[in-house]
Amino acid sequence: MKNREIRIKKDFEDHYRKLLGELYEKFIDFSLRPLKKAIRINTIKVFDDLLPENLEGIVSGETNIGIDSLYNLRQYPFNLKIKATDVLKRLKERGWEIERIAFYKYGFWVSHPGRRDIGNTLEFQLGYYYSQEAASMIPPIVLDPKPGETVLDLAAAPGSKTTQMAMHMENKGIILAVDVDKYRLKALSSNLQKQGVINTLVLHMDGRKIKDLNITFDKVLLDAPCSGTGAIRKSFKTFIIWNERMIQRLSRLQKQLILSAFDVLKEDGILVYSTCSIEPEENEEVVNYLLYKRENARIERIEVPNLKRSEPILEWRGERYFSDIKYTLRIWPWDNDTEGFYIAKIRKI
């Protein structure tokens, strides 16, 4: 598709050539790409045998991304006959090109010649494998959740993150997933019994007001409503309803929510805070914000392998962010050829 077929307002054009510079067509240009389909293997359900040596024949390209030892997962309670490679064999048979993600062992791209309805097959209804934007998936690795631990989905619909942290907790501790929105609440509860999850409570409630519950966790994710311009490659209606009013708008729920999320966080408890946008007003900001309000807050450096990252941004229209921000995940469109995103690591001390 050609930037002339696209209708760019003015005042998002001045905008983001003035927070890009000289990479604002480059932004466009990717922006305007096909995203990449991809899915997540489902290890509640599956058994892990996602090895290089087993993926020979069944993926393109490299099948040794150097990272398989960082993670194995378990079923649980499922005991199912059925392997990851067998599933990817099936896709395969299906006219489906298979590739690894780099950065998540889990994580594949798909492709088809002539179809993108990935989520269309047997396998998907059965829950054995995901289909989530690869950027999505970085999150949950970021937060690192572990069996037995209490965590919390603050904004949890439709559940992509929160089955993937229940896949990591090998289904066991508690996920309280938390969403405002009581008709995106019957898709993640769909998810959930789809993916097989058993150690998740749905709760329909306002985030802001998670602290009247009287309940602290040990790791929380706040993947905050957004506006969603890092994924302007899924919906091009950003371009048309895109408006400074609806970012500020949007910074201020997101500051009430991490005030909200931190809160309730254990002392030592992590803290995850992601958006799809790549507003620095909704990212790096609303992190400052944080830092400002509670000195018990650290931010922790993040350390994904074969993640490409660029820079955060540490000053935007006259504000000076904290230098700590320097520390948090910044990923533009074109750093791994995914959704634009954004994620902290927040350390309650």
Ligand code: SAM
Given for the second form:
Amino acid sequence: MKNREIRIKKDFEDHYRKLLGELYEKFIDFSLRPLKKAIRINTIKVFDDLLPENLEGIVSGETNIGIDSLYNLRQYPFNLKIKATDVLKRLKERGWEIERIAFYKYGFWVSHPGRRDIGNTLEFQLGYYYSQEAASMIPPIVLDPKPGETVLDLAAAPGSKTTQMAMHMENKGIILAVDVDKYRLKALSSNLQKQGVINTLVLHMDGRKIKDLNITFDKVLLDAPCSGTGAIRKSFKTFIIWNERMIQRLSRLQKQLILSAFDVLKEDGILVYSTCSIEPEENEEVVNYLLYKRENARIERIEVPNLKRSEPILEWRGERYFSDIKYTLRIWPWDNDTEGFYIAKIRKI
Ligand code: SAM
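Just the form predicted alone so far, so send over the form predicted in complex with the ligand.
Below is the entire complex, every chain and molecule, led by the chain shown above.
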């Protein structure tokens, strides 16, 4: 759909003017800009040599952005034939400009004067990298799953974050990847295979029934089904399908899912809740609901070096949220030139 064909509905505009105030125009401006393409290097398949000195001449802009010590994953035990910098060099030789994403060692912006199909390369098919929106890399960074842990991905398909978590876990421990949509699970299974993931079980079920399995987890990711209003840049259809009833329906589902996710955590376990929506009803209100329903839920402050963030919303439509909601992460599209995202980290005490 071309920009000039886009009609913004009156109730959409009224709603967002109320939410954003003077930032409304900026929101529309950013929502109409094409989303920057990004990739995540997959250290299950390629050797991690992503040191600033090795990136000189391959990556434009700053190569040493002070994040290298943060995520030094151990090398996967197979004999990896190709280095991360070789993959980047191959893309550069084909005309792709590559730039570091300031908040993640394995993330790179990629751009090309004539194309956007970064998923259409041999290197992608071989699983050397994954094409993933930059903000979508943040929830696994925050959850920080470790080798050997038991992890639940409760709304997992098509598996961007499952494959990223498997990489952080060095393919050790176990991930249970659940989704209610069997067609999307096919894409997930194919992505697991392509990325060389072998520590993940795939389960087709409604996440609201996860308790029935009688399993508890060290960590849970709930990247919830949402309205996608933070990701309008990816799909202008959101302008058309948006309506208040849809937001309320999703908010109810998200509240059920967050309780289910929290209830299968082990004591001291961590839940990360995320959406690519900017609606308070799908974000702060859902986390607030969890705090209200479960006394043993504690919000933890999220720290991601070099990531720009905005203030969470603490009051909306006459409802004041628990003050600890201020420790959660709200990202507007202009903060890091990504999708809009919301992320909360909750510990079970
Ligand atoms: N985490 C995924 C990734 O990074 O690739 C994206 C997940 S997408 C935002 C939300 C997912 O929730 C969809 O795949 C949808 O099928 C799934 N979903 C919706 N309702 C669900 C439910 N009741 N139980 C489990 N999954 C559900």
